[in-house]
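The chain that follows stands alone, in the form predicted on its own, written as structure tokens.
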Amino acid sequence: MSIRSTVRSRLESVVGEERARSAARTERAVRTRLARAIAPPPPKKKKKKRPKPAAAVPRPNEPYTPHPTPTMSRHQLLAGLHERLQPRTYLEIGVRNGESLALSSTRSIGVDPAYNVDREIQADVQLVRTTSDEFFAREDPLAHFSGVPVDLAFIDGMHLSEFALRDFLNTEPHMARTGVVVLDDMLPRNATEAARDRLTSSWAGDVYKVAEILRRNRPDLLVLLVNTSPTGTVVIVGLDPASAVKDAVYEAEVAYCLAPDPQEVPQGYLDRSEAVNAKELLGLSVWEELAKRRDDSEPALDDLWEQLRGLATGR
């Protein structure tokens, strides 16, 4: 038996078991306080220094290439086309917050994997939360239109040329022959704004290459650069829904699309000397005529394309 047990037994015989237990508890509490008082303080833990965040990559302060002041924004151009064409159907690739989709009052489809619409939409719209590639891979992606071809399409998705090119090539088979396709971000204001790797707050990417590609491979199309703010647009007419060359065009041009930075933007795009004035473009009677002729089985359109070709550029 230990010394402490012997003492406790003798104490119990004198004062009783309950008082002995109370005394033992008191004794343990005193010993604990005493031990804490004389014990050396624990060593302080050294605080680990947090690594400093990497310095942000500075954005290049590259001046914009001088160019004529745009007479319209991209949304004003799109609103004007809605008003003049009175489209039966409207397809939009790249919805974001719905600013452009809100311009439509007709049956519409909006495609975007991460849309966050924060304004009222007046149209009979189907919003599809997916990528454009997955959307077009569906069995009947435009079923919402009940067989009516697309009269107006706006492509403003991923700002990389291979994506925008696929979007156009996948859209054209669904277009009316009198239809109009608008692509955004086609006139970067300097080479940095056109970079594939984003370096600037306002970013056009290398989408401008789509206009170059279509001009090289599809002389049947009329590809009009339009001087709109902030980063220009392209209007495409003369569409051929039955065209069978889309795969060949993509395969022939994908290496050009993927060319690494820095991008070599044509000077006529940077200074917009190849672009037409947006107000003059909308002022033509072409758009109302397209609406009138869309029900013809084989609409005659060459006279309308000649009007568009007659527009002066660089103003």
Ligand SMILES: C[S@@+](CC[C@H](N)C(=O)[O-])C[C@H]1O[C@@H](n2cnc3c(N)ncnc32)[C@H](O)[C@@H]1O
Contents of the next structure:
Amino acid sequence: MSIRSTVRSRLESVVGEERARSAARTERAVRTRLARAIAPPPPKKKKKKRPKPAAAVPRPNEPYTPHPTPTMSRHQLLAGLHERLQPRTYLEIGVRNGESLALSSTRSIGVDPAYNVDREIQADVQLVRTTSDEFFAREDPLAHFSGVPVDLAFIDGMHLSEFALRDFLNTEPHMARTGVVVLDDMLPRNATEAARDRLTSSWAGDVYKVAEILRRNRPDLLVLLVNTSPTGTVVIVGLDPASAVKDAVYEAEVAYCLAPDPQEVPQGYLDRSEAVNAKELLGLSVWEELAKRRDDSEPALDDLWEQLRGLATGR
Ligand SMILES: C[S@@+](CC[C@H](N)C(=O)[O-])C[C@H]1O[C@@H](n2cnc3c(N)ncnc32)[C@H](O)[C@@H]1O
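Given the form predicted on its own, corresponding form predicted in complex with the ligand:
Below: every chain and molecule of the assembly, starting with the one above.
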């Protein structure tokens, strides 16, 4: 018999069964309280270590290269092209909140993996939530246009040159010969703004290389640098939807695209001495003429390209 049982049976014989049971209950309660009081404190839960906040992104205060004051913004240029070309179809790579897409009132496709359109769109638009590479890899990516080629395209997606180059090369086969491609952020204002690794709040990236690459490899295209605010645009005409050099151009130039920072932006891009004045560009009758000639089976366009080549630069 255990000591506790012996004590209890003696107690029972002295005070009776009921009082002995009550004494046992009291004793148990006291024991429990005592055990709690002397028990070592429970181990503290380890706090999850929060990762240290990343070091603040440096914002180098490099001055912009002086350049002629732009006569309009990229969106004003785009709006002007919509007005003059009256495109049957509009393709936009890089939609964000729909500011540029809202300039279209024609049948449109907008491609962006993370669009967040926050305004009214007046166009018959198909929004595609994916990357441009995945979009162009689809079976019939531009089915929304029912076989009508693209009259106006705006390339403003990922701001790394290999992406923008692929965007142009993948877009061209879908363009009308009378079509116009506009690329944004092509005239960075200093080398920091052109860095592949983003260092500045206003970021152009190294997409300017696309203009250099096309000028180097595609003398059949007319690649016009346009002085728009903030970071310049490029307008490309003379498109050849049947061009067979797409893959060769990409393979030849991808290493140049991937060249690490710092970037060596050509001086004529930085100071915009190679760029045309946006107002003067839109003032030409070329755009309305392109619209008139788009139904011709073999449109003669050299006279229009001559007009464009005649524009003065650096103003
Ligand atoms: C500069 S914003 C576009 C601004 C818009 N075009 C405008 O002017 O109002 C660039 C957009 O490209 C999108 N983007 C990034 N990578 C992309 C990719 N691989 N394909 C298509 N869009 C991409 C981003 O999600 C972002 O919304």
